[in-house]
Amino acid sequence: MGKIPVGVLGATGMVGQQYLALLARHPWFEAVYVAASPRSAGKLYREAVFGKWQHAASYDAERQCWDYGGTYAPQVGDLTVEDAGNVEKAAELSRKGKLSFVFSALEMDKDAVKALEERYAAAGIPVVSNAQANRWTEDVPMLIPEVNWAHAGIIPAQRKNRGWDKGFIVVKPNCSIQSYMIPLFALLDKGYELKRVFVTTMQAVSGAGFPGVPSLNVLDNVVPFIGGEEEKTEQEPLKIFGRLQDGKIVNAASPVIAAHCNRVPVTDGHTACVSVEFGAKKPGIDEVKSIWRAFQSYPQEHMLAMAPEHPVIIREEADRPQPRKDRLMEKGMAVTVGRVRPCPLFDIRFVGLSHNTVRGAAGGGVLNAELLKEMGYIG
């Protein structure tokens, strides 16, 4: 049997190259098709990526580990980039069975994001989204599938409210909340309300995009404010931990977030200090450690290709998780987890690191396309 033939909308960004990268040797997708903006289209894609950013991950399967100077499978480099307005180029491959979905890493104006990935899921085309623009529609779920794989289930009230008939989008969060989400979560999961939570990010400078932060203003600095990551930080995991009721996604009440997002001088890697206060039953550092060690999420019979074996790893050394140490553990997918101990304000305090550009970007939208295949969604 064949791969499932997939595209990439906004393929000469950072994100679409890192998408590229990942999907160049998966298991079980292709990449066949490559759009974005009209300056780009008509060229053959590595004309249109040559001397931009290609700092992606691909994973050396013979060797078990990532290559972190990858770049995309050579037959992409030959595909004639398409202008991602032309909806109705892909919408003909959809109808002759050459195209599956697409991964949108669109980096347009918000609105015009919006409007063109509806257009793309009007045509018939499922639409795995890492752009922000579709993040707070409410029958749009926000994927993290250790979390809330459940949402997915809300994909076919999307396809009733809107009148699609195959289309459908799904996104995946703000990269800044990856590396506390799913211990958190783990927590929730067992029993344990969370109540209040005080969250510092240092977000890596790859987090900007391409060419990103000016070095001037970075080198041997620390910019305390990126500008909507507070909002996201502190309102996304209320969806996230959410509920479908109605055709809709019901936010969840609790916890209460506060956040300050922070611009630091490292390239690749988000760091969270987090602080973290539960209801009147509290759980013990042995007992949080253990649930981590534990964690397992969705349905286990669905094997992904690009889930961590361990989604959350613990490090007991005093200094650890560091980014350059351990932002790629488990593939990149994986959060590091540290520092694990009381908090004399709330009730215990921890260290989380994720990789921004992998789990936080491209490798969670890879994942939320490979749980879409497992429930039957995509194929």
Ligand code: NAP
Second form
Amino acid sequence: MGKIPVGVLGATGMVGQQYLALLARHPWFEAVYVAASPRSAGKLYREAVFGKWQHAASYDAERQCWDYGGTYAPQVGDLTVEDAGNVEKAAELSRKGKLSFVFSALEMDKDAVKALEERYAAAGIPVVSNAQANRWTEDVPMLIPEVNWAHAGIIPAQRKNRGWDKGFIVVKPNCSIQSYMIPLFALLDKGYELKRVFVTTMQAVSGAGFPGVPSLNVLDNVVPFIGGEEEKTEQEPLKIFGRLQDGKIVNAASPVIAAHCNRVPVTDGHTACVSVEFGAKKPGIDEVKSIWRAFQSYPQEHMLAMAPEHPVIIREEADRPQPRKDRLMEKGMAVTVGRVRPCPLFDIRFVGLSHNTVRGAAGGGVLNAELLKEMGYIG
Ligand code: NAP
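What about the form predicted together with the ligand, after the form predicted alone?
Below: every chain and molecule of the assembly, starting with the one above.
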């Protein structure tokens, strides 16, 4: 059977290029449609991205490992970039069975992204989004498959609410929370109530897109502010930990999260220093580590192509995790944790690390699409 034809909106950006590097070798999906701003529209894809970033992680077949230097498939370089605003072009391909769904990696005004993603969905094209625009839309699930895959079950209600036939929208959360959400969920899942979380993030420059933070602002420096990031870090986990009820996602009431988000001169990989306070029942450090070691991806029997075999990897060395050494673990999809120890203010503390453009962006989006295929929503 042939591969499922997919599109990437925002294909020329940092995340869009990472999508195309991951899709170049994907077993189920094939990129056939690339779209971006009117600035890029009409150019061949390889011309539109010439001189832009191209620092994607992908599988190096010769050395048989994941590394940098990944790029799009040769035939993608010859695609003409479409104007993402020209939904009719994509709808025509969809009607002919030549486009199944799109990944959205658009960076533009939030309301404009929301309206555009809704136009794609209304035209019958499912949207698997990275953008923040629809994260707080009530009937749109914000998915991390290992944590809340069941929230995808809201899709029929979403279609019904909007009168959409085939289209729908799902989103993935902000990259800043990926370094600790799976470890926290693993503990919650074992019955340890999460009361309060104190988190300080050290976020890579690639998180700001291309061209991103001016080099003279960030080299030899730490910038203790990233617009909107602390709010997302504190609030998005509550939707993800929420429950599906009557066609809606009801947010969890806890944990209360306090976040400090910093931009640091690292290319890829967001690090988070996390302190956690539990409810009455508190796990010891050994129990925490054994829960994380045993935690498995979204039902293991349906192992998804992009899913890490071990979603949480524990490093015992005193100086790990480190972005350069640990960000590509398990295809860039694992969270690497270290320095797991008691906390004198709360109960435990640890350092978590995840790759922001893979697990935190394109890899997370591909994993969401794999989940939706497995659940029968796309294909
Ligand atoms: P980026 O490098 O700035 O890329 C932005 C993309 O959006 C480009 O393809 C650009 O096309 C396109 N675009 C801009 N204005 C447009 C318009 N008016 N109409 C249509 N397309 C337009 O940004 P990024 O870092 O890839 O981020 C993309 C999305 O992912 C954002 O919503 C971001 O918040 C989210 N995200 C990013 C990360 C990360 O680590 N970078 C992590 C998680 C989520 P042109 O090239 O033609 O201008």
